[in-house]
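Below you'll find only one chain, the form predicted alone, shown as structure tokens.
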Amino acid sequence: MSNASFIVVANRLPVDSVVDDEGNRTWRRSPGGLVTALEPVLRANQGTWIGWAGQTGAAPEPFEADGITLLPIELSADEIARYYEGFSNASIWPLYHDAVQPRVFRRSWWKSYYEVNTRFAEVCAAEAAPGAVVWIQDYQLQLVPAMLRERRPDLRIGFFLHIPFPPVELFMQLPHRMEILKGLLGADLVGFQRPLAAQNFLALTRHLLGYRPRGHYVTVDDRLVRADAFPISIDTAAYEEVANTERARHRAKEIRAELGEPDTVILGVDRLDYTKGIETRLKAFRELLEDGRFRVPKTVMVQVATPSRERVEQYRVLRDKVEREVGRINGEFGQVGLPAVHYLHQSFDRYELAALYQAADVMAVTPIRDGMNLVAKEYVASQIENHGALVLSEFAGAAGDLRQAFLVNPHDLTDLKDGFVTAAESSPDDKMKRMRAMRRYLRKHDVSRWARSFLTALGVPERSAAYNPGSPPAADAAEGT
């Protein structure tokens, strides 16, 4: 029975499965800004979130969590290997990131990608109420908009791509490129992180399909499709609140003490992914130590590399390279009890992350290519005393929002090194001026504003109950975010 007037479709549900010692399964909400932004809309419209529950085999029955209906999709182990690890992350991911890593194309992967997208579309078509709004998320589900349009032409369909969208010459390398492009054109609104990505998309409709886009719009089968930029953000108030806790503040002081009270702490926090530029960042730090521009123990680096896609060969190779470089740096420049690089291949809770952010004098966010990179925004929001410095890649989407950061070209090792030194040696007044400006921007442009702007463009009235989650964020009334 179709009954949901607002539906979010994503690869994963916004919950994690937890099994206790007696084998009982419960569900815990996953961290992340997307569910925070969309929760009021889902509740106000009796909405449903459709996605994979994170376990292979038969999907659980639909259930409620925090007042949101969750509708799990079944995925087999073979489908995870082919649809997710294969076509999504070994074909699309490297290609969309400007071919940072060689991409792999296999026909069996495409078949699985098509079948899984069809399953998502069928489940959504059955769940959606007449005239419902459906918001589809990210690169794993690029065929769903057209599949859903074919089954339910009455729906209002939006799609948002969280990663970069490549220029014409790169996209043209993709097998089944026509199917992908036509899949996205099934939406009424196709959202991207940056304006150039939307321009790339519209250029492809002209190049591959012979359409004539005008401004942000292209006409498809007598239907207007809008392509535009909607830069995603974070729950700024929540990050500031955590950073302001005594727990996080005290832990930040402990971290600096554990590091030996250095003059400068350089921090990197990334998924262990080849797009994040971790290897180049470490090499730049090593050369700065070789040049004598940085010295241990006065300057140390902390690199958090969160485990990611460890069954994929490219990621296993990357981990080996990163760990060898860390070992080389510490072997050459570390001292007894005082390593030059503190390498942490693990995940941390939000309090430990907030403490790390506050303990860092310089935050290094230097991806080779990134759709946005929310870590940069998390760091800025957590800098409640405005004393830190952000070194940010020009090729991260966040560079378009955080313009007061120390912007660097991660492909240019000399520029990267100079950026680290400039940030570390910047005056306290300069750092404070830059950080305050960035935090003011994030206070006004948080994840809720992102969701509002997209849904308003999709045709959801901004004054509806969906946009009345309660009192304004604490950060709106206080200096700093």
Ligand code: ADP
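Positions refer to the first chain, counted from 1. Only a predicted model underlies this, so the values are computations on that prediction, with no experimental measurement involved. Between two forms, the rigid core is defined as the largest C-alpha subset superposing within 1.5 Å. Compared with the form predicted in complex with ligand ADP:
Relative to the superposed core, Ala65 undergoes a C-alpha shift of no less than 2 Å between these two forms.
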Contents of the next structure:
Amino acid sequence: MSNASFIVVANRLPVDSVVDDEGNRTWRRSPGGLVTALEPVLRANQGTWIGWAGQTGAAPEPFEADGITLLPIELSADEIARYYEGFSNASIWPLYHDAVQPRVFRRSWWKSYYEVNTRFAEVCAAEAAPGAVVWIQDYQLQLVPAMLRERRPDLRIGFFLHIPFPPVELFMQLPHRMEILKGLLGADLVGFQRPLAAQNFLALTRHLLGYRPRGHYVTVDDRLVRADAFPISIDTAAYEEVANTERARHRAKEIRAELGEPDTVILGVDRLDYTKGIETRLKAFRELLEDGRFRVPKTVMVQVATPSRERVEQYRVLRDKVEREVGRINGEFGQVGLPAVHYLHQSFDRYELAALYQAADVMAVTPIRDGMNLVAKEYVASQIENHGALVLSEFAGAAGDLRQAFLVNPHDLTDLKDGFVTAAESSPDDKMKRMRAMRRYLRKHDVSRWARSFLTALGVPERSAAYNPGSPPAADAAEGT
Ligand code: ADP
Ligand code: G6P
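With the form predicted alone in hand, show me what the form predicted in complex with ligand ADP looks like.
Starting with the chain above, the whole complex follows.
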């Protein structure tokens, strides 16, 4: 048995392995909010991270990076197709996001999901020191808590779901729903982004298993399981620091010049995912141009869309639709050398992202459904001069935290369009007041506070060897969630 006292288990490692034609391996940052949030937590804790390195076949040897021990898990091509692209991303992902796209179920996918979850649990059971703290992440690994408890009852097991948890009637559609619910109940603490998700989960334990939840707790085989909300956040200080560099500031000015010095730059930054509402956002922008409420080149849009899950059918269809809509808008409203929508299907480093955030007058975060949405928080943290306006969907978890954003209902095109215009036309004073309040909130509610409150609720002593995030302010340390 190994000696890891603090372990994070997630489908993905924070870095993806990329092997070129000559067999040379390089590492690239993995996509998505889970990695953005957890990476600084693990770095501060010198923990172990168990996950997939993003490639097919034999896993690379364990290695260390930035004080984190990385333990790669192997996935075969068949498992990637069935466990990852299939059950995780074509069954669970759409269902948990309010079925915004039809979910697909195939019986062979479940077998693979079960087998891969077993592998993660076995590797973790072999790696954990006696009494270690294990923190399992997200919808790909919902069976791991119970599988791990069976193998290692001495461990303290937490689970955090980064995406929404659906209401009972939607969850009930899921084949193997009982196994999944029992899998999650293997944890001592099950964390969600929003209180409603925790309530959905507790209601389900009553509905499916006949348990009697009391407050945030439910008793399972004489064991108390807590389900509660822990809204995730970002390393606010790190985003402020990058935004404050000469490199990012200079680049922000350059970007505005490259865009033709418009009055209003509207920015979208998303993984190319159908939950993010990119299509509707583009449609709203097109209609605003048609109505003459926005005009090119005074107002332009920049849409950054990180490639994501490109082998899953629904993602391929989405990419086609988005690119067709961009082409249509530019065909109708662009001018020579001045497109209406600048579309970038690429990933950028943090300086370029910080520069884009600073160059944007209006940030469009309009998901149809989203667990949290860290892009919204990153934008706010990067507004070091307190200008800029955030248009934020009510259906993003972030709307519960960033109350001073221009909140919109992305299902209502009129409301979405009005939201863009109101944000673009609001006075500098109004924008500044809103931005200041949101930045204040994020400075206090950053990712280390999130990790601290989760681990404290899990019963990990603040100064234990397993978890030592630095010295929290006295008031914070005393606060629960
Ligand atoms: P999700 O987890 O669903 O992808 P989030 O908004 O919570 O959504 O997190 C997305 C993360 O990915 C953020 O940290 C954001 O900065 C990062 N990101 C999104 N687009 C890009 C991009 N084009 N280049 C680099 N990072 C990106
Ligand atoms: C979201 C999910 C994460 C996932 C990320 C990127 O943030 O909550 O679990 O890692 O998207 O998606 P991918 O499928 O590329 O890992």
